[in-house]
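What follows is a single chain, given as structure tokens, in the form predicted alone.
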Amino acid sequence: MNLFRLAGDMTHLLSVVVLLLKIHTIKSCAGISLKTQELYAIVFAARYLDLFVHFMSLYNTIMKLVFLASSFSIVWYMRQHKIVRRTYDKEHDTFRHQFILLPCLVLALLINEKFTFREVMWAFSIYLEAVAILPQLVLLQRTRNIDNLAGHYVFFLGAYRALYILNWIYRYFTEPHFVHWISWIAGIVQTLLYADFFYYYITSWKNNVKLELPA
């Protein structure tokens, strides 16, 4: 644990809190991609298969449970809640997310740290997380109607991965033999996908205008 990882975890948690706040308080999921939320639910389910067989720390276990519970709760709200589901923008959330599942799985089967079921699923979750935000970014570009909470959610989600890159750099120089190419490359790809959004988010914040993405 170091400052960069803690900041990354808290930023990730903050993104979830912002999204749940939007859903619970406003009873709306407008501007939120169900496709992205489903992908994140799969990411956490695949990554945390070791939840009950490998104990690292209480902090680690709690964070795993929080992200699992929150991701599936969000999907449930968007699909089943009688009020929230009416605000879901199905017309614009049309990214075919199923077509990125198979390539990520194939890549995990080919490139992994160890060819076991759990390690392949871990690699799969890393590759999938790198591109899971794509349906959300496409939805925001299509609607161009981004409320503050939706914008903050995406920003914090991207900032979490950027902070994790700083965590990896710190650990590389402070821990012997710290090399995790799969996480590093996937994390860089994931952060780059947010670059355009970061630019418009920061610009809108500096100019105190509503956030809009180019079509």
Contents of the next structure:
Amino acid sequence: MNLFRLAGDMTHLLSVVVLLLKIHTIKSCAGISLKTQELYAIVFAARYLDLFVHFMSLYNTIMKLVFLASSFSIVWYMRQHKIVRRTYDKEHDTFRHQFILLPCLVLALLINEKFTFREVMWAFSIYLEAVAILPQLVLLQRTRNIDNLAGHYVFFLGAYRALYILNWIYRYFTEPHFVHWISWIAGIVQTLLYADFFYYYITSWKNNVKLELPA
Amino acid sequence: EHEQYEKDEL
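Pass me the form predicted together with the partner chain as well; I've looked at the form predicted alone already.
The complete assembly is shown below, putting the previous chain first.
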């Protein structure tokens, strides 16, 4: 494993920790999109189907279990927890996530590495992950007062994707057989979606002012 | 044949 990949996994983990911290200690999910969280739960469930079939490494297994458990528990908190769910900004979280599920599934049926159930689900999870952040970005744009944790959460998620791209470039030169066009292209699209957010996040951090996205 | 399962990324 290279340094970019490890750093990417760590920022991904950090994003989940930040979100759980917000939910657990502040008992708030303000500014967090339930739509995005549900999409991530689907992404991990679809991608980690190999969990019980292929053993890669202890690291791999533990990380997969962490992402599965955290994503489903976040959804549970936002839907069921009697204090947390009251802080959910339902009125502004209106992105129709069902409309991205179907296109992703169709795309996965058409473009995959192999036409098997697991490979189609893998491709589906890659396409879905690329666009799963959209409801969250829309919600942030509609939120007047973005709290720090919600901003950091999205920043770490974006950083994870950007670091994965560096990891792919590194792997391309060191492991010539390692070519996964599907994840590379989807990963680049996914990272580009954050570009605008990154700009405002870094600007606000540099000028030491509160993060605010233009409507 | 090359094994598909080098999908070690998360």
